[in-house]
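Have a look below at one chain only, the form predicted alone, in structure tokens format.
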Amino acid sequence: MYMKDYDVAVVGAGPVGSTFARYMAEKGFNVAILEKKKEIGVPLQCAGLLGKKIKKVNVLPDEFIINPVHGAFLHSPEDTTLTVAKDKPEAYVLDRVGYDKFLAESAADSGVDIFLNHRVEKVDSLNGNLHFKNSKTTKISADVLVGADGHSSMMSRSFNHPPESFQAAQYLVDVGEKRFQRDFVHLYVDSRISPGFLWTIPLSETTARIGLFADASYQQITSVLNELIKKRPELHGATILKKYHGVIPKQDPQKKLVNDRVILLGDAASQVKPTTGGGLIMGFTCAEIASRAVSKALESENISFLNDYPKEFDDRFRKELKVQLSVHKIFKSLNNDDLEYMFRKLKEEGAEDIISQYGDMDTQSPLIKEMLRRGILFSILPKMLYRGISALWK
């Protein structure tokens, strides 16, 4: 059975893909989102903690709130602590799963037709087709067809190299007793998992989300994450109510996100921080920039238009990113000594206060900056990794 043409079909139902549907909905496109799952949103693959800057680039209703973050513990490996904060919310927590089922039915409400347990097969990016696998469809055509269809891409494998990726781990804990403050998060660093880290993010005073991203396998995090229990009082005697496991691409700043028809968003299109490993900011911001040149294209039937959106992208994001990457490649040469080290000093020169001052959670380059005028990362780090940061402003 075929299914009837439209102008933009979106392969993915996560947010990103679904407020991108959103958006050429309301702009009076006829869309359609094709989601292999049978259950938007399950299961968990998020650690569920979003920047601050989600309300100015997405909508999020108070009900999918779970706490509001004000600031942040960062444990060294022997625990030395540099407590950050802020007076208004930094980050929020979430329900994800009912946050990504509220962007789709948003989606939906805008007049995107949205089809469940459809697989993608073979993509045909010349002609606008898709093909599909096991289910009643067989085809769709469409004048743009867009892959939201996360870290394992069948649209980005179509004209990329296979991606590289982190792997996951999270817990959902119940610690038995009130433990935990519900506005402040703890990261902890350790060597073994750099440039990757553990957190614990608290969903009440008994419960939080336990987990940790790593260039590692994935009984090697979850190896690192059981010790974690054993080690960190606020964590001891947890009882795990859930285990998840997820895949985090890497930011790759070779991959190409347009090809003929078809057009990459959000963990499909490796647009992620190097630094964490989040990425719903950075898509739903191109998912608003992808929605332009993808209606200048459709409008002026000229294909060629949808190269504005990966210009664009450059322009908004690629030297953040090329921070977050230097930032990301120290990381990884440090041992337990050395980040131990940072640890003690940034203590002693005050770096508490600048952090909460300067530090954000979607853009960390103007901390950096401001460490680097006042010479905090001179004392630190080696000279040869204090020169490589320093270039990235001259």
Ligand SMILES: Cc1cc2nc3c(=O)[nH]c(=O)nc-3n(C[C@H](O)[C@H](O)[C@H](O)COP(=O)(O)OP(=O)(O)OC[C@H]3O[C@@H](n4cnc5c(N)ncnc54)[C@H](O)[C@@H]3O)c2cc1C
Contents of the next structure:
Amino acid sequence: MYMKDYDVAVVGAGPVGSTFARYMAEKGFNVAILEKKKEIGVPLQCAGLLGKKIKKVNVLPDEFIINPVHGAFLHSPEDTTLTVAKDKPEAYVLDRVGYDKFLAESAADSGVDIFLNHRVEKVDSLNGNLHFKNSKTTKISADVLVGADGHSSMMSRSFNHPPESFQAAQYLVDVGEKRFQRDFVHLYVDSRISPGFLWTIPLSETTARIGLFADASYQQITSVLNELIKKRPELHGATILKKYHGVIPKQDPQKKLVNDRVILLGDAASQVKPTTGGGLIMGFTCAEIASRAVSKALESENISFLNDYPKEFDDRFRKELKVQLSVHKIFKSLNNDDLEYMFRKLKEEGAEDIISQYGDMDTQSPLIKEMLRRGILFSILPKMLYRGISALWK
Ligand SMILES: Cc1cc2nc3c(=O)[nH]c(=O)nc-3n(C[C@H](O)[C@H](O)[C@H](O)COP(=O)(O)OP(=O)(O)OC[C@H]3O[C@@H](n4cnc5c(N)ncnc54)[C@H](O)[C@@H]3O)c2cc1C
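Write the structure block of the form predicted together with the named molecule for the protein whose form predicted alone appears above.
Next comes the full complex, and the chain you just saw is listed first.
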């Protein structure tokens, strides 16, 4: 009889792959992770801003929290500023590189075999084989293969269209004097980059991660980022210490998550919030959902149970994703005059308090419902867009 090397082989030791692998090892399965890099977590490709829900969906030791975040300054193109705040931390700024390494080490501690420097080149989804080039091992086989190999996923491309993506750029900057409130982030809108936006996420009173994502070329977005440094008083004269470039997959409702023995997770499955491009909380939640479907398939020796995973994914996320995609579409259609008008109206209508009360980094529908209930969206959005968004709850 032909023996499989592993019950489960995960491609990618990113945060989502490592978390999924740990769940499977804790359930008693024999698990391997294949990672193309020599060192996990580098280069940094994340703003590291995670909603408070992170503590519900994964372990997060305090040592990886750089700052708790209590609020945000939301800036319009002409700097009408909405200040939203909460008494308790709404989010955390993380040491993402340290956290990625910690999640991989936790997987290894649970019994997962991690193979660094192993780039998967080819997948055989029917027989459960992964093939490598330039490493001692040339092939690994498993009953279930997991593509957690990020935004450009080779595993996804083996049965989906190539993904569409946003480009992201980020700098680590030092402004040379105490200008930042550590527990408040700045978010800036500008129709040139909508539906993306810009951010300043303080790491200390003098240093911050500043960045943006947009549907534009890397060259275009870096010029918008350089402009931000010149324009914003809190960033004026900033020294750039490091530059990063990243890619954020666009949410794709048509993406297939299961094919034969293969499932996709995290950025590979385009499991990102359309409104913010954040992927960790949804990725971790899906790692847990998928771990139950994969266990059932392995225990019953019936891979059709893998399909429980996309079914539960749809039940949990489809409605919220539809709302977020609509918000995205509306945001994209507004020019800077519209955005300015909206910010001024929102301020007049007392929206800072409502956002402070109902705003949630990960789920936007309660806030939108409340704004609809109070008639605020009716007064700020053109009629056609208002009809579109209110129809979501009919
Ligand atoms: C600039 C920027 C800012 C962001 N900010 C935030 C934020 O503030 N909050 C948030 O929640 N999210 C944020 N994100 C998104 C977040 O970083 C991703 O959603 C997250 O990293 C996805 O994790 P993952 O494990 O699915 O994939 P990844 O972290 O991309 O890991 C994939 C792994 O697979 C490996 N791999 C790829 N191909 C192969 C192969 N063929 N063989 C073997 N290994 C392979 C890669 O080397 C990598 O280690 C941001 C993204 C960017 C670009």
